[in-house]
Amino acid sequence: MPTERLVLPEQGTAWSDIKSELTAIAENDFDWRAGRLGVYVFDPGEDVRAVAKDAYGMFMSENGLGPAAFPSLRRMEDEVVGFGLSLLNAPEDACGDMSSGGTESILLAVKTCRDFWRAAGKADKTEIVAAYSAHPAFDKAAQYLGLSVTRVPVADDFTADVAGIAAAVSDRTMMIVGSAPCFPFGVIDDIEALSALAESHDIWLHVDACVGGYFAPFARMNGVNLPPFDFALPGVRSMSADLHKYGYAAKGASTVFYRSAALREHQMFRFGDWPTGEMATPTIAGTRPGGAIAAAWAVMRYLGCAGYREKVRTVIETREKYERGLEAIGGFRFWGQHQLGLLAFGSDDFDIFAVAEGMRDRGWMSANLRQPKGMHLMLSPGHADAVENYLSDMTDTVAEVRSGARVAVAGGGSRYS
């Protein structure tokens, strides 16, 4: 369908009128500030949002493409990357960059891996092997870069089936993938076993910690017994971790990390055959918004370890309240062992898609899972005050579905990840 053509008004409009119109345009958006959105937004509280907003505004015109012009951005990015490397137990020679989001971080890691093998004279290594639960960004990267992805069914506990991945590895395999945690089920794969597999076959292991990279380290500090998942494992060559998720930075901000500077060198783009000489960029983007870099740096400095640990404590306590409440309602099953901020659940007793639609009609939006059928919540501190309202509406919705008063009409699915 062609895009409607509009004529730009001859005269400008007063900001007060534009602001009112923006408010009106957003009337049908889900109210994430009231904890009614279980995906997309990570609400750390008004104070942290204010820090991110002010820092972003201070550097909204600065451009990460020009570190010589803006050494402030270079310093802030270096420090943000340094914070992340420390949290993820990276070795001394490790390094990384900020990107626009998890998809770009993953694409960069895949591109770097591909070019690493090409430089080693192994251009036939063009396959990624990943669990069925791995993020579609790996398939997007493969599509962009002329590669292929082999997906392996998950194990009974919804983690990656390491034996299945090992069986799928071939001479063409350039990368295997582990998630910490995966988005659909919120569970951490057996990265230790994947690390051993990667070492034994001399294969690149990427750990997608876009969801957990800035959550799991603080959960561990709080005493949560998490399996090893980061650079402490020798087979891990790269990781992705999103700052605009549980790092609570402004969108879009992510990080991609490498075990060594030599690996990261294959990420770089350099070109000099044009009038202004060499241009070098580490990421896909040329221009990079200085505001995203500044906001991430400011939020990390503002919260510190103690602040992040408190946010993690709140999220885990909130997730446990949701779990207890759903168990009390009855009829639900949880998909996997949840230790972080995600919750995935379904039912053998009633149509979970009918429940999801009923909750949506009541103003609650979450992602749906197709295999197995289920609902998915990605919780943040802002959900702490929404638990009772959510469970009350869930009780009524389940009663409607059980009685036959409500049936699924939209077919479910997940458009929201």
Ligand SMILES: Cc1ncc(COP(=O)(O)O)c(C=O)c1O
Given for the second form:
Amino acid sequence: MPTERLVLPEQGTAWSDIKSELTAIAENDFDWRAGRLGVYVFDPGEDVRAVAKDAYGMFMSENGLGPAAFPSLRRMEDEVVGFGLSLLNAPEDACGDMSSGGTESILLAVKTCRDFWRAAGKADKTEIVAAYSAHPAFDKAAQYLGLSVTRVPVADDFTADVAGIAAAVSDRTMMIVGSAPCFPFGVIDDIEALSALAESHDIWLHVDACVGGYFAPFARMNGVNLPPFDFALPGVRSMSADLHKYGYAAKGASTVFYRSAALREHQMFRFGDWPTGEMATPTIAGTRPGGAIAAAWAVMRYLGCAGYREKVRTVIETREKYERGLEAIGGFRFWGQHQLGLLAFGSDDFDIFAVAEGMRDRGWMSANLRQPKGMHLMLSPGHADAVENYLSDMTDTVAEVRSGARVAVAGGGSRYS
Ligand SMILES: Cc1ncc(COP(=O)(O)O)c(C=O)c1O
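Could you switch over to the form predicted together with this ligand, since the one displayed so far is the form predicted on its own?
Now the full complex is given, and it begins with the chain already shown.
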């Protein structure tokens, strides 16, 4: 919060002045365009950004709340959902919706699962069992919806410990979670084993593919040997996959998918006891940004499978360069077997938080990990040209930390406030 509350000026300001002010306001932001931010932004390159921006602008005023008024948005949303379902090997009867982001998609899946069990007369099923590495969106959903989450430590390879999850499952368990991949370590859980567990115990398995949903299918097309993680596995009842991450759409775009229309029915909100009659909405928002729908549709059409495969190839090659460079500097240890665009690493030799702070002072920001202590990079094509500068600054920073010239002062861990 600013220290002083401002009052809206009486007179407006010329756009040219405002535009300069906007540029000035952003002066201290990390320079994601130069690949200096390893989190928050997925940069596919200028041409794709221009497509998203133009398409967003064209539909900026249209409202996804009114598909009858805007058949354009309905068509684009249906097509985006269709693209996602086919990429994730969903069966014929599967369906889904666009939402505002990964957190909303997860919240919707949790609500849908809860109401599915309620409708089946099992309202006492109120617990989610998830690995320690699962995204906090599940806890947010649980807090909002009056549910609980039991977290289970990860296995030695940083994936979900399926035996631990099985041991934690009780009669109260409504959902188990697998991540493809998880945010902290970037590794894909053993979804095949989780699917078998879900089937044998008749529990809902949600696969959080917010990061991998629009990356892993293309990596696989490129020949990367990935384990099965999607609807091809019969125990998977719902999935989340973010368009505003590796789908390269404008922010405010994700997808949530269900194995069948009957499951998705529990997601619906219907209410008619007010003067305007029935309101039926599938997602949390009322008004929904037409721009986010149009931008996602346009980017998907612009890139096509070939375009996404090319982006994936660049990201994986870039990740390998970072890995080789960090190995060459020495003293780093990677957390888990990275196969996609994320990498996480710590050190037994020096304080990794001191390194993170040193890099931050040199203009590089990424997420930190607390347990185990580490740094984290979520890479996109925009990082390809930054590798050399990053590694050069990393070499200097590590030398500084090793010599004792730099110690951590901030305490580490990522903050979101
Ligand atoms: C694995 C995973 N799930 C869910 C989310 C939540 O997505 P959002 O920030 O779009 O709400 C994230 C965000 O980084 C994520 O990495």
